[in-house]
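As structure tokens, one chain now follows by itself in the form predicted alone.
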Amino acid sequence: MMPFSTGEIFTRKFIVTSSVYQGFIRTFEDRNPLHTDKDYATSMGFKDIVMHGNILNGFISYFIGECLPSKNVIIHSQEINFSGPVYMGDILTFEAKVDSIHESVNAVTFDFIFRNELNKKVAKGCFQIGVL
């Protein structure tokens, strides 16, 4: 039997914090200027530098991984649209919801947003996970 129902939400809240992001450049080696350099992301027009939007993804992975109540899942696919910049310190709730549930391949659809905490948007997209 399918642990999720379509329509099901869950949410989760996560902080970007200066460990994410210095974990992310460490990893990854991302020094692009949006993202470490002040002055630079200032004169682009940001307020200060862009956090890096695969921190969501990580994000994305950790509530598949973690939150859901089944741990017997793995990721199909994922997609993520960019609708507003993320900053060091915000806090993010994200929010998913069952779109459909395919049975006959053990597969389900969510759509998920993350708003900051002005609740504005500042991305959205889909993930299909695979059920074990």
The other form holds:
Amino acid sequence: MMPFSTGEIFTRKFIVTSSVYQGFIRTFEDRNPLHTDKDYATSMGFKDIVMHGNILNGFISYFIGECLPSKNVIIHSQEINFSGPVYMGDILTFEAKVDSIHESVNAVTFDFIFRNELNKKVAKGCFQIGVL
Amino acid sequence: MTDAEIILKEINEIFIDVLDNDAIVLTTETTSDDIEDWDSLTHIQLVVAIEKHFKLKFTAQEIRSWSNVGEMIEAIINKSKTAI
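Swap state to the form predicted in complex with its partner chain from the form predicted alone:
Below is the whole assembly, all chains and molecules, this chain first.
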């Protein structure tokens, strides 16, 4: 029996802290000026340095691995589209909705969306997990 | 064009998309041995895509019984009839 039902919604808040940002740079060494140079970022039209979009993928990984009703899960696929900048300290609301359940292959697909405190969508996408 | 031929054409597109291989040309005799990258993980992706496309749900037993694409098509036709 799948521990999910179609249409079920899960929400979680994530904060892009300095620790997350520094950890991402330390781990992956992406020091593109958009992410590290405030003057450069503002000259490009942003209000501050922009957080790496793939930090959000880290939040998704945490959500799937730690926040779902079952820990017996594996990620099959993940797709994300970025639609707005995320800045240091932003509090993001993540919402994932069960799109479809495929018991024949123990797979579940989700649609997700990240919104900032202004309720502006900053990213959306989908992922598929396998239930082990 | 028969129902089976239409479904074959549609699942051919699904295979091309999921396996990211424009060269795939399925026949009813095609098996996983004939297509590179059709492994246990991509099989899951294929089944999910097929179930979504045809708005059908199979059982694990049904899927395990398929030995080639022809049997997959047959199952889709039978399920479609049951769904109506």
